[in-house]
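Next up: just one chain, as structure tokens, the form predicted on its own.
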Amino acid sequence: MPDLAFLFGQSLSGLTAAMFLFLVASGLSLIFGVLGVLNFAHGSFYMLGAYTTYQIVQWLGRDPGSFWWAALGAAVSIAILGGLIERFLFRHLYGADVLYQLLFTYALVLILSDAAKVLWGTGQLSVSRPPGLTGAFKLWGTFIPYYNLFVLLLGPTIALLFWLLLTRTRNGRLIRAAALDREMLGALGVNVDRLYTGVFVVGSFLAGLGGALIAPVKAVVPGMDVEIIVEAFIVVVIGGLGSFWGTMLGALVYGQVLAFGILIFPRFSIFSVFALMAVVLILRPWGLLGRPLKS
């Protein structure tokens, strides 16, 4: 049986990684409920932040603050190129069918794929941790670095900042009924073409931060687009597409089920988190927090 010092820590550590997870899926699913369009290629957006932040600390070298730049340097710089693809590619696929969707954000994986491998090659990349986050702490018996402190801290901040955005500003307003019926909308006489863009650029800014703060804990290299894309729709299948807090409460149940499944099946611990959502589809196919589809 282990000891509470070690459940402690496998806790910490599945919240975590739902931490990470929430920061893209989050993005995720605010493009899917307000465009209602399934973006694979969110993964792309992702790695993508995460090579962007290697690159720029590159450029800056040493200096103290040098990750902290290049992280929001990588995170805006994802956001522009979002805006771009909305713009241009993915404005003439609202009201496509799933399966174009599905296609055409899978062939700019692809592209997008092919495009770092070609800037960046195929070898492992690595960023250091930023200084003043690099050592850790002891609690109730387990170390906790100064940095996974951080990005549990900063999970639910940006969770409550975005909740204000939706339910406190008219710009949140307004996004919350595009949602709803973007007919009647522009109607009223609102761009909801800019206004589409400002959710694709908010959503690509959330995956590209999510990829620069990961670049100092797991090791950069092609593929890792695809790997987080899969773990982002498990976890907003599991809350709810298109539900904000249903995406964090299925990213904490990923990263729970995740670390302790790790526990009770070393060699299948991928499998508790396919199993239970093939449960939350069987008993509630709209997410634990999701809603209905109108027939």
Second form
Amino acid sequence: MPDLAFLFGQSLSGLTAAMFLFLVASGLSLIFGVLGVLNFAHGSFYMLGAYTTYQIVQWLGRDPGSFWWAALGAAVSIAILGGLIERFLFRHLYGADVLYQLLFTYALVLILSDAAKVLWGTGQLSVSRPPGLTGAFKLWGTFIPYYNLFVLLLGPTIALLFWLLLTRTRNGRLIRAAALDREMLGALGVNVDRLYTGVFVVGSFLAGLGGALIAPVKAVVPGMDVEIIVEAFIVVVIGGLGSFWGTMLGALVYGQVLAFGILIFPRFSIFSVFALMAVVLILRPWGLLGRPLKS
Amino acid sequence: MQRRTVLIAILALLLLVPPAADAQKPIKVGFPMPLSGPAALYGDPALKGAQLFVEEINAKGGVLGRKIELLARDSKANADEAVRVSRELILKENVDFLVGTLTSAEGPAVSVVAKENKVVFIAPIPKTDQLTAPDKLHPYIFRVAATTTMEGRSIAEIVAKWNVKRIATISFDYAYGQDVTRAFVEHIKRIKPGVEIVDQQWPKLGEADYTPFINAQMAKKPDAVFSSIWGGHFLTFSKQAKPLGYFDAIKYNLIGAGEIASPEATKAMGAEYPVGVWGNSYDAFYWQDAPPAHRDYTARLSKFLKDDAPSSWSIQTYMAMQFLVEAIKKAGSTDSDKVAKALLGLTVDTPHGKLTIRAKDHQANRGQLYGQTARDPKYPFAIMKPMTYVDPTKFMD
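Switch from the form predicted on its own, shown above, to the form predicted together with its partner chain and output its structure.
Let us now look at the entire complex, which starts with that chain.
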């Protein structure tokens, strides 16, 4: 007989977690959908986003708006970093064997995590919640931190913007076309290379933003790269690799299953999520909203 | 004779010189410790503690007329790697003893290597009961850290004095979290039968989002919470728990195992620290009622680390090295069998007072500092005030 206030609080916490996951997983899914590369280093971009936010907050000092500038600065820096990596490294991998691509992105994970250790050390770093969003309010018997509310609102906003970009703009149409047939798009006179870099920049921006926004609710530590990439990967597998709304659905399902799973299997909190992924893989190997792969 | 032949003859003679020169060779101590990755946060100061002791003892001429040489290797907080470097230290570097390891995964793994090679191994930090459990005990393993049993029970002794009835626990679902929580729950039920364990949460090690666990726990309305969310994880936990009103709901009656009140932890968390919760630490440079030797040790460590607020982790390896050297002195030899015998029942005057390694389970009666955290105008971070050293001697069995 858990009371309603508690169930409400639990589902909200699942929703908040889902929004963070969506930010990171949507970039991963976009890059896979268009470029055909499963970028393991996506989690490293998220981690660097968190570290960069910490760094900029340190530089700006006690300025009340410092967190917002830092988050923006971090997301943009990671977007630029992603663009450079695509332009000079990834470009050589298109069309290569999947194994090479995986090995290459895995190498990037190791390099970037060591780089973060060299720059920021191995200690835990902390970013405070921005002023104005530090407290919480009570709704239907449950405390909702203002910052969580902000994330709850920001997630769908970004999803909507992203969806408009993909469906209502020329670039969006080109991106979707590139996902379907790269050669044909090139033959029609579109600069596919530039388009790919653009997609990679957008994907990296989302990862960097995810890392920046998680910094106030989590310790910034080495290892957060691997942690998130596993979760984001589960989300896109559940939702369907390359499917935009699938990623959103996957994140929502992940958040709720984790939040309520611990009530049913308190000793196996992570089990429920993996069980769900296994079921999805058996029944719909292409994910809930994905398309079956062409054989 | 040609000059060449003379040279060769001299060389051959040099090689034949009996090991009398051995007395001048240093005593080698292998030191496997996490020196990279997240665990290096604790592994680095742990290495420094041992280095400080070695520097001091060598300045006094060493032991048995021989200097001590510390050979540190990075164990990467990984049992396999710890085993690999320990084997290398014994087989290639011919170390006489092993001191080191940090995690409860590394400690028992290296203990097996020590047993195979008959080399004395002193574990300064791993807490798992398994390390010195009757079926795992062998003549060469010793420990100067508290065990999970001692830590869980020490906390139960403190909570028994609180005016609380409904107790909840939150711990990571792996060896350390399970063992220390079980020790706490069993002991508090024994010494204060009126309490009720109303909720137990088991997030996975390194959980990123504690909110669902926190909500679920608050729904059971506990008066007090036992936590073993250690180190940096506690920062994430409290950042998420604070705005949910968790600490207010339990009136800050949270007591944490796993060194959450160490100066390192409160310093790293700064303004985010939930000041008012209880925690423990191996050491505290600001310890007022410490034995006189502690003040002196802190000053030396402070100078050695060039840090006004020196680490609380160095003391463990400093003590481990102290025990080793005293045992060598007592045995009058660096033979591991003799040193192992000398360690049994050995009492050493450490910076935290007299400690004894028990003969029956090779375990030192090492306590920890416990206290409620509070702000102090003298420091930019929370300290334990008041703080007490909980001596576990009475409840080690």
